[in-house]
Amino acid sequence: MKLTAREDRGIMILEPKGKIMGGPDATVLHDKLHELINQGKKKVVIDLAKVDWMNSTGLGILISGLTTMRNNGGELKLCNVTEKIQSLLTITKLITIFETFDTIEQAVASFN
């Protein structure tokens, strides 16, 4: 998995690309979220448009990220959730935990 980050109107947008399946991927996203918190950036959108697949470990990484942000007074939202990942979120009932949006713009606007 590759991870790029950019800022839009004070909201950090993380764009993972590839598969989120644990191992080194777990620490990449985890470390990035902690880095953002340390910088005082507590509004994060994860754009899943370029994520091919995610397993249960990948879901755990997202849950951990959400918990980390909320425990530090922040929020994490998802956008561009693919059909495969949408069905994973639905089956695991995590769709009720995460706020999801169709586009980056909608997710960013939801913080205001």
Contents of the next structure:
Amino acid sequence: MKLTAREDRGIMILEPKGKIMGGPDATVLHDKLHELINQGKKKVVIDLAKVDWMNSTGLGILISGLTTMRNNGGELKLCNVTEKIQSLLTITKLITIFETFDTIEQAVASFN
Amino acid sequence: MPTFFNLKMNKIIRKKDQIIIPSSQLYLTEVDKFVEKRLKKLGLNKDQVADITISVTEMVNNAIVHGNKNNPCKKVILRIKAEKSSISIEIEDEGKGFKPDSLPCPIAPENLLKEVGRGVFIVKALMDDVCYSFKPEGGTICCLKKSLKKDQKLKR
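Can I get the form predicted in complex with the partner chain as well, since the one above is the form predicted on its own?
Full complex below, order starting with the chain above.
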């Protein structure tokens, strides 16, 4: 997994690319979120458009990200959830935990 | 005469339908690449390849972490078997085994925010059959099966 980050109207948008399946992937996102918290940037959108799929470790990474942000007074939302990942979120009932949006625009607007 | 498992190994061994790795999560990506490439060659569609490779990474991860306790001297063997109406994947470790029915339910409200514990649950949803056999001398073999679509032919 590769991770890029950009800012849009005060909201941090993280764009992972590839497959999220554990190993080094877990620390990449974790470290990035802590870096953002330290910078006072606590409104985050993860754009999943370029994520082929993820396994349970990948889902665990997202949950860890969500709880990390919420515990620090922030929020983490998802957008561009692909069909395969949507299916995994539904199977595991995590769809009830995450706020998801069809587009980055909608996700960013939801913070205001 | 040393058995296959007793041979010391610190590298990946690849054959046409088999890959053997030391027990380290660092090798998960290699397993994923190997399985994806082989399944595509067999002619499976994108959705089937995704379901199987997700499931394989779950079970190989479990074999490494829970079965072999991350001991790189212990190996995980993965075999792909193309059958007439299904694809079977066997994942073998050198662990002591476990009780499949004893796993906590990951969709219970008290478990929903836990970061781990969804692997087997997801695999059961994505595959058509999941079964285990426990070798008396130690070692677990997990067998995953995905049925092919009606009239779907594999490229051999």
